[in-house]
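The data below hold one chain only, encoded as structure tokens and taken in the form predicted on its own.
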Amino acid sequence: MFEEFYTIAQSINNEYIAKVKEQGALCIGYTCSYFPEEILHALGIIPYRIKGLNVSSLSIADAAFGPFICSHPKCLLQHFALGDYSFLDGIIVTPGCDSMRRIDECIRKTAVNLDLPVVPPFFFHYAVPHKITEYSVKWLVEELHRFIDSVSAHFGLSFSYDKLKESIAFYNRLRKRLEELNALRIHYPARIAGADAVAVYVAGLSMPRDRFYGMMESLLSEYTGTALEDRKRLMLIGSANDDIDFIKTVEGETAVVVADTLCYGPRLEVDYVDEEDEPLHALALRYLNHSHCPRMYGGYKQRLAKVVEAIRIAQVEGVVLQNIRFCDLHGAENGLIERDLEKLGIPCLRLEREYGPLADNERMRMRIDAFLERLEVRRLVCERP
């Protein structure tokens, strides 16, 4: 039942994108969950969340980025340099972190250096404020206007607020389906493996959303669930992850990921866009307040509170805090979360890992096994009369 989701999630291009491209549809990639897909959907453009998986070498990206930088944006650049994203008609780069900000200039420079057509026809730097204030909401609304003007002019498209309202309503319905999927994870016992859930989430970011909605409805109506009893219930926090094999490594045969805060996933909760508000203001509010990423200033206590609440709801037994090497945002915040959760009696495991061709899942497996043994001892102690 999940095979098709896995196929789409674990590949860069797929038959659904190819089919709509043959029919003349446009497809634009973006790099950050703070970009509102609703805008592209309203314009009839397929949004595509850019992935870095399946890279076998960083030979080109190493020259542009150097050694002391997260391997995720390096993998994105390597894909662009190899022409793997040639099906995109454009790219939207958001400064989620300094490494991701630099991918803007690295893609352009790599194209010049290698004399390759790796820069998509439409290229947009989408700035997102790092604080939630009245003036930053106004700033983001203006940025949305700037993006709409730019993409409409480049492709000769006509933007309609009525279509945007329809797209906002559609995405809210889609979020409702994702919420139902997430309920299967947090059910006790879990009725879906964390890897299967992530496969669905990532696939949904890699194909036409209307087709994905239909697949979601079929899945939710037909899936009877698998009771994953006696498995240690884990929460996964930290760096962006589109690598399903990493989730499988964390789960193994004795654990299940029942909640996460990861980019490419639902990030703890499925929050909706206010359909009664002015559309661009509503989008700015929703995406700025969806602040589970440490790129946002002043939100640590809010993020910690949501993590603690998610742990309670999903009956999480242990938390795995992972960050890709040189990911300063999550590396720093994971230390704070570990300190505060351990004070609350919630066992934590911190992992620094690599991504892409440098991934070392076997080493991770050994540390996770030791952590699961700790949780098993804790279970026995708690169950002791």
Second form
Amino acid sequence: MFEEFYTIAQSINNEYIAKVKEQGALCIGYTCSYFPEEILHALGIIPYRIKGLNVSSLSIADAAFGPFICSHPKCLLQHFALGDYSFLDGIIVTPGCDSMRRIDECIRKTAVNLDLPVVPPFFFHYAVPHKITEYSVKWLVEELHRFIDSVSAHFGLSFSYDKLKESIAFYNRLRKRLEELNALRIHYPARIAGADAVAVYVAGLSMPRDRFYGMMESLLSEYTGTALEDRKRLMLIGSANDDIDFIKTVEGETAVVVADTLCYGPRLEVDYVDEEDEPLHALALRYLNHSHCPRMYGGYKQRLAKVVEAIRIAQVEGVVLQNIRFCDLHGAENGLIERDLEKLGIPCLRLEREYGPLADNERMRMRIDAFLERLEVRRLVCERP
Amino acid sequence: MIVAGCDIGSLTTKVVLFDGKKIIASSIIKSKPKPEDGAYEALQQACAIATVNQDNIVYCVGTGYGRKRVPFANNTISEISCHTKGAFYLYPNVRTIIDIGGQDCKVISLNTQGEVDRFVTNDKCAAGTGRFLEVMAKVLKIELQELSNMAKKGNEAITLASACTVWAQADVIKYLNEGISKENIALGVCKSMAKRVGVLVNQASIKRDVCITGGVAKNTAVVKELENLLGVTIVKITNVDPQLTGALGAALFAYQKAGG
Ligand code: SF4
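Starting from the form predicted on its own, produce the coordinates for the form predicted in complex with its partner chain.
Full assembly next; the chain just shown is listed first.
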């Protein structure tokens, strides 16, 4: 049932993209969940959330980035340098975090240093403010205009507000489907493994969205679910993760990830775009308010409140807070969340890890096992007369 | 009823045999390239000491990094839970355990029932683990066991500038070349080790009583430096080799699981 989603999620290119590209479609990659896909969709361009999977060496990326930086953007750069993203017609870089922002100059510098054709024809630095104010919303609307003008001029496309409205409505429908999938996780007992759900989300970011919508509809109508009884119910928080094997490591055979706040996922709640509002203003508002990422300043209390609410709704027994080494945003925020959740009596496990295949699975497994054993004891204590 | 706990660590493999009342035998050997071989050898040694047949062992729990590779284990439990179980059995007043093994260091805080409350482990590298001391002993051309006594004879500790084992090794070589005494270098090494472990201990809120387990617990110079640094008395487990705490905890779990 999920094989197709796994195949798409766990590879960089896929047949669905190849097929539409053969028919002349354009495909543009982006690096951050704060970029509104709706704009590309309205222009008939396939949005692609760039992944860093399956890198076996960071030889090129290490030289460009240096050693003291998160391994996620490094893996992305390594893929670019190896030509794995040559199917992309463009790339949009967003200053989500400083490490991710640096991919902008690192790709261009790698192209010059190694004389490689790694910079896609269209290259855009899409800036997103770090605060939500009336002024920053206005500013983001202007940035959206700048992006639309640039991409339309580059590819000779004409942009239409009616098309954008249709795309916004389409994405809202897609979010609804994702919400339905999420409900299977929240269900008690969970009716879908966290790894399967994440495979669906990641696949959805790597293929033509209309095709994905069809696949989601069939999945939701055919999938009867499985009852994952007796599993410890975990929530996963922290750095970006597109690696399904990592979710499998966390779940093992005795746990299930029933909620997460991870970038590449639908985040906790699926925020809809207001279809009544002026489209660019509505998009700016939705994406800035989509503040589960600590890149947004001053939003800690709201983020914590959403986590606490999700713990309640999904009946989470323990929270795993992970951050990729040198990811300061999540590293620092995880410390605060751990402090505040433990105060509320919610057991937490903090993990610092390397991204992707470079991860030290065995050491991680030991800590997760110990955490699950702690949760088991808690269950027994709750049952004690 | 005889049960066993087998702890396969990165440097040593330990087995404890337990009869419900006391430890009847134990063994500590160097871990083998194939963890299964080490587990068998350690078990054989312990069985020989206790003069029991392996077939008489009713239940075995495997723990440590190689826990999934203990061929005769009926169950596996993480070393965090096993160390906690073992330390609480040996010293029921313990509320914080500092466990320093060959390649990792953990700080566990436990409640009055002896259950794990929270734990932190070293994430970064070999600094603050037994491996650090092993590398330094090698550079000083002494046995690991000699390091502690040598440090106690030092009176002016050298400073190791870097937290990195590799850079610290280079520092030690530099001090040796400058003619600094091995005693003062050994003292500096133990102080530096304590400093690294201290950082981790401070991440977990320390509750009294504090005890230390794992191989490095035998290095009294490091323990003394750690006490000075943290301002607490660290309880030394003397009735059992502190390196056996994890295997003992595994044996205690085995006894419970076997219905004892
Ligand atoms: S971590 Fe935050 S800022 Fe960075 S890519 Fe993910 S959502 Fe964007």
